[in-house]
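In structure tokens, the next block holds one chain alone, the form predicted alone.
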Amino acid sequence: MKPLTIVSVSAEVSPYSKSGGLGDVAAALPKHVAKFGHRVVIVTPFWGFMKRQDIPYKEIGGSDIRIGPDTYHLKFKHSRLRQNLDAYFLCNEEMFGRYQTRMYAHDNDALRFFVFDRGVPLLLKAINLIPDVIHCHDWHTGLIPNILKLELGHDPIAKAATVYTIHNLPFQMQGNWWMVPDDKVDEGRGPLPTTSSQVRWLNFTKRAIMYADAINTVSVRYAEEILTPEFGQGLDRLLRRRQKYVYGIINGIDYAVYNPQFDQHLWHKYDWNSLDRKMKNKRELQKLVGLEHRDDIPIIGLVHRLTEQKGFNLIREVLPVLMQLPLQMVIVGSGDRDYINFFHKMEKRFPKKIGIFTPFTEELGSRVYAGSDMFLMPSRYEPSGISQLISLRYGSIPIVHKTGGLSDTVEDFDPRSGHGTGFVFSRYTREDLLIAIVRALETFKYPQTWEHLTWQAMQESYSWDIPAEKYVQLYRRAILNHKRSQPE
């Protein structure tokens, strides 16, 4: 089958920009698809903080975008990454360049990504590229399928099929979708608005689901969950109507980045055949945090955004009980101030048992993955999850809620058969969470069993190679769907 040309569009792409897992995915997936011989073009905004980075690029022109009386001039920059892989940046000082820290949660998010989405087809025209597929990641890019389908019907760019990936369905637009006044709710039909005041209420995700040729989520289970009212975030009816276009592909992780064999942040590098060196990392972590130096006391690590979604309400409820058990806990993350304050208070009460580091840094994250025995991730819902995949590779045994990508990637450990890679609880209750943690603590008391479990977990493979192949299949399916949807 002929190689494809794919344009991958994302608001963030590591290492240029990253606020979470989206940046990792938007970097790793194109790289692995390009390895299979397909041409991949990455398109992303040029954020203000990127001016401080050493990015080899050249300017290749630009274009104007008019929204009512306002004109926004976009400049285009190009950087060659490797064979079959290029990055293009959309530059505008007002929309992107003046943002030196946060990319999101500003009062003009809708307008900024409206300009970005309109700019992508203009960039493709400027470089004379008509791709087979435009792959749109998350809500920030959700208007592109709408633009191609309704506004560029006779333009050569409209020949491209569109794939829309839902990374986290609650995020659909500027602000919270459930707080939109009834008279402002975007039904998603028809052309896009022509004035900036109307842009504010656009539901980017709804429009992407309505007009994309294929829709996918980042795990098989989450693709099933979002069809239900419980997980559908107000879009479950629409998703059920388009169910035959909805697919699930689990994320991978880049083992060139997340690998204890050559992670430069670690005190001691190791693999599954040198677990004694992992123990050395544990002792260094205890020393760093000020915990009691005990090999026989397990460390539970958490490397997360501190949000309700990640299960921190449950953790807060059970933490007083956990502090009475033979364990230690180290938390690394940024997020909700209430959670941060709570854990700081617990740190003062139990300085030999718990430590928290905020904000998140890659170095601290790596050290907790390597130094912890267990990894706690009781997310209320989890579209895919990358943290549990990293914890498996670093030999930190995950304790997870059976939902979304966590369900797809962590097998509950059976001490009788020796099969499994973690400890899984089904009901989202504090009682079930405590039972899962106690099961892990009891298993830890048997060193040979725990070593076997750790060795088994570290050999799990969640590289990007298989997901990348599945995405290529999805691209071909989207092309077929697109052809079928065209008028005779």
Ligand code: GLC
Second form
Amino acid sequence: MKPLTIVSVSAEVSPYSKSGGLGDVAAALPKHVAKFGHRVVIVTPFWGFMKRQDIPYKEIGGSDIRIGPDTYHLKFKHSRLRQNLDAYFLCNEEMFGRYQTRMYAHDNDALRFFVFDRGVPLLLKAINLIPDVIHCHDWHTGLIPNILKLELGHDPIAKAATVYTIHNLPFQMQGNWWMVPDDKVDEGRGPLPTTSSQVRWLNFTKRAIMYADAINTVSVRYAEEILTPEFGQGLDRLLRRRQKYVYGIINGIDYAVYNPQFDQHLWHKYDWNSLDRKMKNKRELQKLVGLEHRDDIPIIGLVHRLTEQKGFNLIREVLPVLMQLPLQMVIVGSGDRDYINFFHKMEKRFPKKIGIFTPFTEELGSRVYAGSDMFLMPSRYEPSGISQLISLRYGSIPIVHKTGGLSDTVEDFDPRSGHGTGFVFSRYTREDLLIAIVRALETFKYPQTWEHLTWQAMQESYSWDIPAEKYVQLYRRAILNHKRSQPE
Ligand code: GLC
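Output the form predicted together with the ligand next; the form predicted alone has already been displayed.
All chains and molecules follow, beginning with the one already shown.
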């Protein structure tokens, strides 16, 4: 089959920009798709903090975007990531350039991404590229399928099929979708607004789901969950209506980056054949945090954004009980001030049992994955999740809520058969979380069983190879859907 040309559009792409898993996926997926011989072009905004990075760019012209009386001039820059993989940047000082730290949650988000989405087809025109597929990631890019389908019908660029990937469904627009006044709700059908003030209420995700040729999310389970009112974030009816076009593909991780054999941040590198060296990392971690030096007490690691999504409200509720049990805890992450303050308080009360590091750094993250015996991830919902995949590879046994990608990647351990890679609880309650943790603590008391479980976890493979192949199939499906939707 002929190789494809894909344009992958995302507000963040690691290593240029990253606020979470989206940045990882928007970098790793193109890289792996390109490995199969397809041409992949990355498009992303040029954020203020990127000026400080040491990246060689070439300027390649620009274009004006007019919205009512306002004009926004976009400059285009190019840089090459590797063979088959080009990156293009949309630059505008007011929209992106002046943002030195936080990319999102400003009071002009809608306008900024409206300008970005309008800019993408103009960039493609400027570089003379009509791809087979434009792959849009998350709400920031959600208007692109809309613009192609409803506005550029006769333009050659509209030959491109569109794929929209949902990484996190609650985020659909500027601010919270559930706080939009009734008379401002965007039904998604009308033409795109022509003045800046109307842009504010656009629901980018809704429009993407309506107009993309294929929609997917980042695990099979989450693709089923979002069809229900519980997880559908107000879009479940629309998603059910479009169900024929909704797919699920789990994320992978890059084992060249996340691998205890090569990880430069570790005190001692190791693999499943040298678990004694993992133990040495544990002792170093205990020293670093000031925990009691005990091999026989497990460390539970947490490397997350400290948010409600990641289950921190449940953790906070059970923490007093946990502090009575034979365990230690180390937390690394940035996030909500409330949770951070709470854990700092607990750290003062139980300095030999718990420690928190904030903000997140790669080095601390790696050290906690390597030094901990268990990894706690009781997310309320989890589209895919990456941390549990890293923890598996580092032999830190995941304790997870059975939801989304966690459910697709962690198999509950059955001590009788010896099958499984972690501890999974079904109901999102304190009791079920506690029971899962106690089951892990009990299993930890049997070193041979624990070692067997650790081996099993470390040998799981969630590389990008298989997901990347599935995305190529999804691209071909989108092209087919697109052809069928075209008037003859
Ligand atoms: C979002 C989701 C997470 C997913 C990531 C990348 O951050 O919360 O589950 O792994 O996107 O797809």
